[in-house]
Every structure is written in C-alpha cells, then in structure tokens.
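One chain is shown next in structure tokens, namely the form predicted on its own.
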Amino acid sequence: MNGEAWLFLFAVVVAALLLFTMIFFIIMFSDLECDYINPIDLCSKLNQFVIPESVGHALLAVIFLFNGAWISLLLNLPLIGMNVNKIINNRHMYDATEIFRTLPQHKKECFFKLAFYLLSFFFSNHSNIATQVHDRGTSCRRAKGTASYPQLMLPKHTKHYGGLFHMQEVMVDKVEQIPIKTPSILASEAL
C-alpha cells in the first residue's frame, strides 16, 4: 500500500470514531428528554468528548493538507470553520444550566455532524479502495518493467464442478488485434 492509501485508511478510522461519537451524543440527548439521566452528569459526559472530537477532525483536515488530497480537506473545511467558530466564541462545552433551552439546537447539530461523518465515512472507505487498485494496477506495469501497453487477466479455461465455475487468470502481456471480418469480407473470400 501506498502513502495515500494508509491516508484514506486512518481517515476511514477516525470517521468511524467520530461516527460513534455522535450516535453516543445523539443517546446521551435521548436519554435527558426522557429523564434517564440529569443534566449535569449529561454535560460532564459530553463535555469531556468536545474538545477530542474536533482535534480528531481537525488533524484529519491538515493530513489532508500536508497529502495534497484537496477534495476530502474541501470537504471537511466547513465543518472545521463550524467547529472553530464555536471554540472561539467559548460555545463548544455544554452548560447544565442551559442544556434543556439549547437542547433542540444540540439535537440538530449532532444529526448534522452524523450524517456529515457517515458520508465522510463512505467517501473516505471509496478513496481508500479506488487508491488500491489504482496502485495494484500501475504496481503490475512497474514489475513487467514497462508501462508501453496494457495487461490484462483473461480467463485461460473454465472448469465447471457441482455448479461453480472455477476459472484459472493468467496473465497477457501483449493485446492481439484480431481482424473483424464484416458479410462484405466474409462474401469477397467466398468467391
């Protein structure tokens, strides 16, 4: 694996985690509108979380930086200036005393967060993936020692056992050009 790919890898892993910090938020906000638990021991839960959750993804954006994978830092810049807006502004902790007056207003945020962070979930796991064959593909040309034309696995034979096909790949160097003969060639070899 390549650099770029170790990058949408650990990005894969810390969109989980901030994925399963926002269902955790979302629970813990169920559990206050339903009185399961008290307001303070809510904000002394979450509170310690805040500050993790938005280094976490504030470290992803500058690795998306120092990488040059301009889409994905794009795409997560909102969010940042979202999250550095409230810290500048000394409104990421929550406060026990206000909690149930800014509750719906949490409730939105984190339903936002976690929708965010799933799509960056998906988005990162499919650069991920895209990253590898990419590199398995040109890792394939590198080996042979060039790169001049294409290789190809083709399937050489296919056996058949108990409804299952099982087919042998090999490798082909070289495309063939096989002539296309059209009915007008096929009729002027016929006469």
The other form holds:
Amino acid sequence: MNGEAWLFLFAVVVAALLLFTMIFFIIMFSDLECDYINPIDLCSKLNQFVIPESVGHALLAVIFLFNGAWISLLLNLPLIGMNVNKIINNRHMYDATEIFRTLPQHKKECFFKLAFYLLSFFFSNHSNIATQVHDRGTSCRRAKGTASYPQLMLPKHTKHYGGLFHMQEVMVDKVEQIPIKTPSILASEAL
Amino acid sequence: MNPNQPVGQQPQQRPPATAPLIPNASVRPIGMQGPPGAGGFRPQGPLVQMGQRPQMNPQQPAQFRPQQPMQPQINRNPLSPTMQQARPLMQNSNQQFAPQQLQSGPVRPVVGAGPPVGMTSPLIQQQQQQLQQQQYAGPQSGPTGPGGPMSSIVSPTGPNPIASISPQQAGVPPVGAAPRPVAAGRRAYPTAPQQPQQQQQIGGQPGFQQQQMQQQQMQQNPMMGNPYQQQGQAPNMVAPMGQQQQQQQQQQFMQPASVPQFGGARPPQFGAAQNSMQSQQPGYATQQGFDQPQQPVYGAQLQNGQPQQSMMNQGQMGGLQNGMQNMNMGQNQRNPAAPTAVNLLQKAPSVTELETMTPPPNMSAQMSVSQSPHSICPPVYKRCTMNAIPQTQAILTKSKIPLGLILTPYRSLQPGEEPVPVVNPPQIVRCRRCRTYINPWVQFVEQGTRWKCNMCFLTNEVPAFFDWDSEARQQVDRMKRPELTHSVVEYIAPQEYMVRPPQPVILLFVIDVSYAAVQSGMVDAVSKTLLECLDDFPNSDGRTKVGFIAVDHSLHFFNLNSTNSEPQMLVMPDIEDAFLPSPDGLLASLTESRVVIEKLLAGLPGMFRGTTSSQNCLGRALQSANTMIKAIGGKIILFQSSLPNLSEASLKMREDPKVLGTPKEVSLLQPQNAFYKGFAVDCSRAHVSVDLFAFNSQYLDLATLSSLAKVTGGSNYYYPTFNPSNAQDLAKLSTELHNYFSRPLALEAVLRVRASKGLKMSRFHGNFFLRSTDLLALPTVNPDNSYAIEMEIQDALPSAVACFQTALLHTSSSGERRIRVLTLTIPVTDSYGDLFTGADQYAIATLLSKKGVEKCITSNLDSARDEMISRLTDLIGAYKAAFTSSGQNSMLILPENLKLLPLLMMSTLKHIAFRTSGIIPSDVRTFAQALMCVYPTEAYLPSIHPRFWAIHSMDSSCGELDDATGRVIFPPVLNLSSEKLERHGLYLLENGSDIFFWVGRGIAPELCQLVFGVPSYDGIVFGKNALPQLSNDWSKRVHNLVSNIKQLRTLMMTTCPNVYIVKEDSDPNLRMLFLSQLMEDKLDSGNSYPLFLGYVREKMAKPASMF
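Can I have the other form now, the form predicted together with the partner chain, not the form predicted on its own?
Below is the entire complex, every chain and molecule, led by the chain shown above.
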C-alpha cells in the first residue's frame, strides 16, 4: 500500500466515524421529539460531539490538502466552510432554550451531513481500493482481487496524477509501464 | 324514533323509571331524541305536532302547556345553523340527549300563578316576559315590571324557567339564576349538548311576529351572543329596555326581504328563526327535507340567550349573519355577501372599541354539559386569535390569519373579579388516553356512567363521587361540580402530582453594591423598600426563607441565623474559587430570623457607603446563589446597577450610538455572552427563577442580562433614570415591590397545553423553558406573564368543536400542590366567512408582535417590521381575494371585527420595541421587547396604543366612581392624533408605563388653579412631577383617574406609571416623548395612519400586478 492508499483508508475510517456520529445525533433528536430525553441533557450530550466532529472533518480535509487529493478536498470544502462559519458566529453549539424551535433545521442538517458522510465513505473506500488496485496493477496476481472494478479503474489513472510530486513521478513511471497491459488484463479477468 | 335520524345517534330510551323523578317534571329519558321542548312544554298551538314526543312524557299534563302559538326550533350548533347542516355536530357521539335545561326542570303551570319555587331571578322573569310579550304581540303586551301582575301569569317560574317556558325562551341564559334541581337516583344528564336538537316548526304565524322572533333568535344566536360579557357583569344588570333597543337595532340590518318567506308560506318544518339565507339557498330546504320534520336542522339558535349585546356593534352582527350565509355557499362559490366590510380609508379608526377589547363570541355556554355561563373561558385567561377554527391547514393557510393562543393562566385578579374555584376531589378525573382533565365540554354517555373526552373522544368512567358524597352519604348533583361548570378551575393535587414535598418559598436577594450602585442611591432605596415590604413577603405557611448576597469585586454573604443578634457578613474575596462560607444561616427563615433580617436591611446601605469598588462579579454571585438554593428551588431577585465586569460573566460595554438605527443594531439586542443563558438553563432545571431589577443610567446590557429572566420564567423591571431624590421614583419602586411580593406566587410549575386531535403546537413565545414539545417549565409563575402559542393543523379536525386545555401544575406559596386547568372551546368551520368574522384582532396583534420580537432577535429589526406588515397585507389580501369582486380592488377593506388591526399593527411598529430610530438606547429597546414578549393582550393594547382623554372638557361624572360597576368613570377616549390637541386643553395620556398630562398654552387659569394649584400656565412646572393634591373637586377627580390607572397597571403588569407634566412649550425632549405617543400622527420615519394605509395598499397592489 502506498501513501495514497493509506490516506484513503484513513478517510474511510474517519468518514465511518462521522457517519456514526450523525446517526447518533439523529437518534438523539428523535428521542427528544418523543420526550425520552430533556433538552438540557440532549444539548450537553450532543455539544460534546460538535467540536470533535468538525475537527475530524477538518483534519480529513487537511490531509487531503497535503496529499493533493484535490477532488476530495473540493468535495469537502463546502462543509468545512459551513462549520467554520458556524463556529465563527458562535452558532455551532446546540442551545437548550432554542432547540425545539430549531429542531427541524437541525434534523435537516444532520440528514444532509449523514448523506454526505455516507457518500464520502463510499468515495474514500472506492478511492482506497482504486489506489491499491492501481498500485498493484503491475502484477496480474495482485490485481485479481480488484478485477471486478474494471470500469472504475480506468478513470482513476488520470485522477491519481493529482497526487504529490514524488507519487506522480512514480505513477508516471508505472503508467508508462502498464498502459496497454492493464486494461486488457482486467478486461479479460472481468469476463 | 325517527327513521331519518342521523347515523350514530342511538335513540334508545331509558326505562321510564329513571326518568321523571320529580312530579310533573319533564325529565326526558336519556337518549331520547327530539326537541327539548317536547319534554317540557309543548305548545298546544294550532299545529305543533311533534309526532313522537308526547307519549314520551306521559306525566306532562297537557293543560300545563303554555298556550304558545309557535314553537321555535332549537339548534345547538355552535356556529351557525348552516354549518350544522354541512357537518352534523359530534357525529361520533353515540347518543343524543336533550340538554338538561330543557328536559329536567320541574314544570310549573303557566297559567295558575303560584309563588316561584325556584330561584328564578326577577331578571329572567323579566326577560321571559319580555320575550313573550313580543311573541304575543298585541293583547297581552303591556307594561309589566318584574313584579308586575303579568309576571305571575305569563312567566312560569321554577328552578328551571327556561325549560318551563318554551324552547324559544330557553335562549335566556340561566346565568347562575336557575339552579339545577337535585334529583335522587339517576338523572337525565345532558349528555350530548352539541347534538343538534330536533326541530319543530310551527307555522301559521303572521309575518311580523315571525320577524320578531327572528330578531330574538338572531340575538340569541351563540355566535352573536356575547358569552364573555357574562363573566364580568352579572346578567341581572341588564335592563329589559336595553334588550328591546338592541332588538330594534338589529331589525335595522336584518334583511327584510327574507322575512315574509317564513310567515306561514313555508311548510311548518322550517325553523322560525331561519334567517335570510334560506331565500338565497333554496337547495337547503330540500336537503333538509320537508319529510324529515324531526331532523336536526338549522334554526333558532337559542342557546345563548345573551341578553346584553350593547358592546357588540351592529356591523359585527351583520357580519356574522353574513358569515353564516357564506357558510352555506361553501368555499367554491364566491359569495357576494361577505362579512360586512369596512373601508379603512373612509374614516378615522374608532378607538373606543379598544377599551372593551371584546373578542368575537365563539361558543354558547348552553352547549356545555352544565350549561353554566362559566364554562366559557374568559378571554383574559385564554384567548385565541380566531374564534372559529378552520378545519384544515389549507383553509388556515389561505386565510392568512395566524392561529395562536394567548394564555395568562395565573393572572392577578382585578378588583371585583371572582376568584378561581378550587376543588379538592378524591381523585382527579382525566382521560385515560390523552390525560385531558374533565371539563364542562365533555359529554356524558351511557346514561351518564361514562364521559367522553372532548379531545380524543375516548369514553372514560365517571367516578362515583360525582354523584354520591360518601362522607355526607347523600346524592350530589354532578352538574354543580366546579370542574363541570367552570372553564377555569384549580385542583388541589394529590400525592401523585408531586415528586417531592411542596417546596417552601425561597427568596434570595443578590444586590449590587459596587460604587455605581451605591452612588445611584439604589442600594439605599432598595434596602429601605425591602424593609417595608417584609410583611408582604409570601409567608402564609411560615416556611419562607430569605437570603442576601451583596456583590462588588467580592461576594458578601450574610449569616442570618436567628441565634445571632446581628447579621454576620462573610466576605469571599477569592471569586475564582468561590464556595459557600457557612453551611447554614445563609438562608434564614423569615419568621424566625425576622429581627436579624430587619437589622441587615437597615444596615446594608451603611456597610457599603464608602465603597470604592467599581467592579462587579455578578456571574460568581449568581453561581453561588444557585448553589445555595438549588436543592430546594426558589427565586433569585437581582438588583443590578452596574455592568458586570469580573469573572467569566463579565460584559463589555458595547453600546455604540452609531450603530443604533442601522441594521447592525440587532447585534446589540442579542446576548453577547453565553454564560447567562447557560446559567439560566441550569437554574430552570433546579426550579430556580431569576427576576431582574435594573437601575441604571449607563449601559447595563439588558440584552444579555434579560435572558436570565426569559429562560427561568421570571420578569425584568427597569428603572432607567432612577433618582432616589425624586419622590415619584421612590414611590414607583415601593409600589411595584409591594405588589411584586404580595401578588400570588407559584413555584416549581409546569404548564402543558393540550389541544384537540389534529392540532399541533408549533411555537411558543414568552418567558419559560420549553422542556418538551408541549411542556413549559416555569420555576416560578409570574402572574403578569402571558404565554403565546402558535398552532398548526396537522390533520383535518374531526369534530365540530376544537378544544384547548392548559394545565398549570404548581406549588402555591402556601405550600399546596395545585393544578389550574383552563379549557377553551372553539367551533370548527370550513368557511372563510366564519374565519374572518371570528378573528380576534387584539389577539392577532398580540401574537404578531411577539413573533416580531422573535424575528427581530434572530434576524433583524427591519425584517421583523417587514414581516409584520406583510402579515397584515397578506391577511387583507386573503380577505379581499375571498370576498370581493375585482371592482373593489383598490379599496382597503376588512371585516368589521378586524378593522382596527391595521391601526394596531401600525402602533406596534411605532412602539419603542420596533420603531426605526437612531436614538433609542439598546437597553430601552430590549426592555420594551422583553415586555412585549410577556404582555397579555390587556396590557399590550395600551402600551402600543395609549389611552388618551381630554380632561378639560370631561363632564362632572368623570373621575367619580360608577356606583353600578364600582369603577372610575373615564371620559371618552380620543383618537391619538395631535388634531385633538386644542390650545386651551388639558389632556391625559396613559400607555401602561407612563402617564402624561399635556397642558395647552391657552389653558384656562381657573383650570390651572384647580388642577395644578398655580394661577396660570406659566406657573406650571413641567417634568416628572406628581400632581399636587388639592382639596377641590376637579383635582380629586383627576387624581382619581390617575390613581385608577396606577392601580390597574400595578395589578396587571406590576408597573406603577410615572406622571409627567408636559407643557406645550416645555423641554423639547419631553414634548417629543409625549408626541411620540400620538400613534396616528407621523413620527420620525413612522407614517401617519392614512399614509400607513396607503402604504399597505401599495404593497398589496404590487403582488397583484404581477399576475
């Protein structure tokens, strides 16, 4: 596994964590609606997770930035912006006195984030696999395991050119070596 | 029974054995269906034939029946006859019962005069008499008084005069005057009062009489009668004369064209009281079916024989009437006869109507299970923005009328008001499923053994103690139970409503003793006043505890142990690590430690007189205070005079005059620090509330501090230019604190609002902590505060009546756990006509202003103003869209009962809370907004639209006590316009927080001498001065007016208004202050009323041009 694969593996883990956080938030909100929890407890519980969640997401973005995974970074930027904006305006914490008034909005936001983290989970997962496949693309034996993603593989080659310079060079070398082989191998194995 | 009876009504009859318990009584069997009158008197007129009725009441001797030529129909539809037709009321009720009033009164011979057995008041007799006279126009009519000969002949008397006269006369309200007979054994309960009663029609009347009857019936129509008036004024104050006049007035706007139709030309099945709508809707007749004479049809709505309608103006009546017509038409058909429209541009608003604030009537008390007049919820306790609830959200949305409640559950009683009845049942009767408390609007089913919840329609057991007093071992009349007769009752709660023993009252004073506070004289004045108020402290059970913390850069605790001879001050300089310096004694029993407390209050100003500390660590003080009392709960009373500037709760001086009046101003209205809100949430959890008394001339950041009171259900009191050398300021503080301590206090309260299935509470406004979707936590209940609740309609409302029940579970200051239950019922409609004629402009304005405050804080001032204007224009637009043709497009019209709404909205926009101005300090604005959030409608109105009187021209009765009402007579209210200011005039203006005297330059020297005690205009001293007490009649009467206003405001909002004397050429600031109260004039950027209307019309024209 190369650096990029590690990166995406890490992204997968973080996305999964964030995903679970959001599910937890949503469950807590529906508890509140059913009056299983009072708003003060709810807010004190959820507020513990607000900053970690934002930080986790920001961390991910920073890693994307350093690794030059520009597409991933771009996808994450709007959410980063939203979080930063909220923190700057001091609106990031849940307010027990306003929670019922803002509950629909919070829920909407949580569902949106849930969907986003879910997508980014799959995206990172895919990128991870793709990177690994690509990484091992030179050997037929290794490529076997990922051969069921031929159609996903192809565009990835181009994508990975966006990596860090040393990676790029490595990849350029590899790409030069494989260009003809890879598709044919994969195509044949897929069949 | 009638085969055409509606499905779901079980016509079973009870065994006769149970029915008539009193000889001659016309107790009708339960479940019997038919005209109520049938059980009682059946006219032996030419044709009255109500088929099945007679044999049901074998005891009823025919000769006792009044020789009434006609028997009108009774329709118990809450809204209107026509609506009923569309939707039979209470379709799912199992049985249909006649109202008890009409079925169970012992019948007395009509002709054979006998002494009245019952307690029929002379008034009711009078009314009956009058009604009869009108019916029997001619031979029998003559001047008869209550004790006149006629009364013994014509009006049968008995415990239940209504039953014994005629159904028509049943319209006369029984208002407490007609006690229900106590029957032994099973009685017939009026189990389904909402059921439409079968109607009988007696024809053969000459048209004129018919018409007269219609007048009466119209008058007694539940929508038209004004049930609320029964609350305040005893019905027997009504002179019959007034009623007659009213009827005559009504005749003027009846539609005569329709009348002849009934005069016998119609088949007898038609209700005599059917109004003109019939002529317009021939389809109705066939629909009702001539062949179904006993079907519940619309007709006379007699339930609410509200005798007095003087407050209702004719236009409104007309509007209602038209509204009913409109109901017929359904929504699809645009009805040319919409609710009577008022062209707003035509004349100045009639401000006299603001004095009464009468909401449109909604239900008739006769429809409640006990038919008690108290089953109508007084609007001062609970007020809905619409007195006819739309059936679906679609109708609501389209009508653009906001749906909401204004609750003031724990309000202080004004003099002359009846206290809330307190009941202590062995068990509190509630619905099993939805936990609704039993109330006057439930139905009894299954021979009265079960009651049907009016929210969720589940049937529940009626407990035995409703009918049987096991201690006295005798039957009791369940209809005398306050929970069935009063819409506002207070239960003494049993054990299961307590999580812990009722808490004692705890008052913890946190007093700012920093340099600024001492210098301003606040500490001195407060200590002195508290010392005077000690007797007013709520301490009926002797458990009250009191504590004091003085705050500057350190915390000063006081050990008040009763074993000490002197209070012991414990100073805590290390505020970073504050702890409670003494395990006990910090909170001392008021009774035991009274001497020590008095010594402390007497010595407190002296202890800090020489202080040099300019710092204040309010945050730590509050935390310590909370620690002290959080185990019990109670009240933290905060006297603050300087900006807290120590510890994490320090506040920055952020007021910037440049920001005022700009969109950025809103940042000054939002809290700058999350500490106070967070602290308040903690307090709320520990049943601690915070009341803030702010004294300052400097910036105090009320925007941040006021969140303490907002979240904990407390209140803010603000003395912006407090000057202890001014006697009026001291008197104001003293009056307010006296009232503050002596008013009723409720602790550890929760307030839950329940509403009929389909209704959902969406937003809440006021000072509270929202603990669940419909549960407000109120650590202490402040009687002044009201709570506004916005609602949505989630599912179409299934029944014809919507019900809102508020339960306030609290611990009274006497240590009793109590539940105050308020039940409001409102008919459901699907017609726009009803919606608009039932809209309550005062409640709407109150609700919109509260929404405006919220919007202002979350968004900004301009968007709040825009929203209020757009709500108004939307409403007018919706009305026009529904009821006008294109020709009226340019007119600005509203129904009669909404005609003041534009004025109210304009005045709200000109109120300090919303005014666009660059000179209103943010503290002043925040305070105004905080008040706006908690104002009940009665306090909101004068604050936005002050009351204005001409003193120089008032007649000699003004200022005197009215013997009839016990109130001071005020001169007629003037429009708030400087047009009214005459050069030689003396005017009085009152806005709830201030009283102004405006002295015209050319005031008569005699008047100067009489009122101000100076020989001429020049001698009058302007400014914040009390009027001199002079020993002449004029001065006394003016003082009466002023003291009456002060008393009213003190009781209502714990605000004692200051008196300002403003001369025409006095200080320009003072002059502007007065002139800014004249709402109909142009003010700064605020438009004058006509211009405002023009603006509204322009705004309305814009969207129209887009289509």
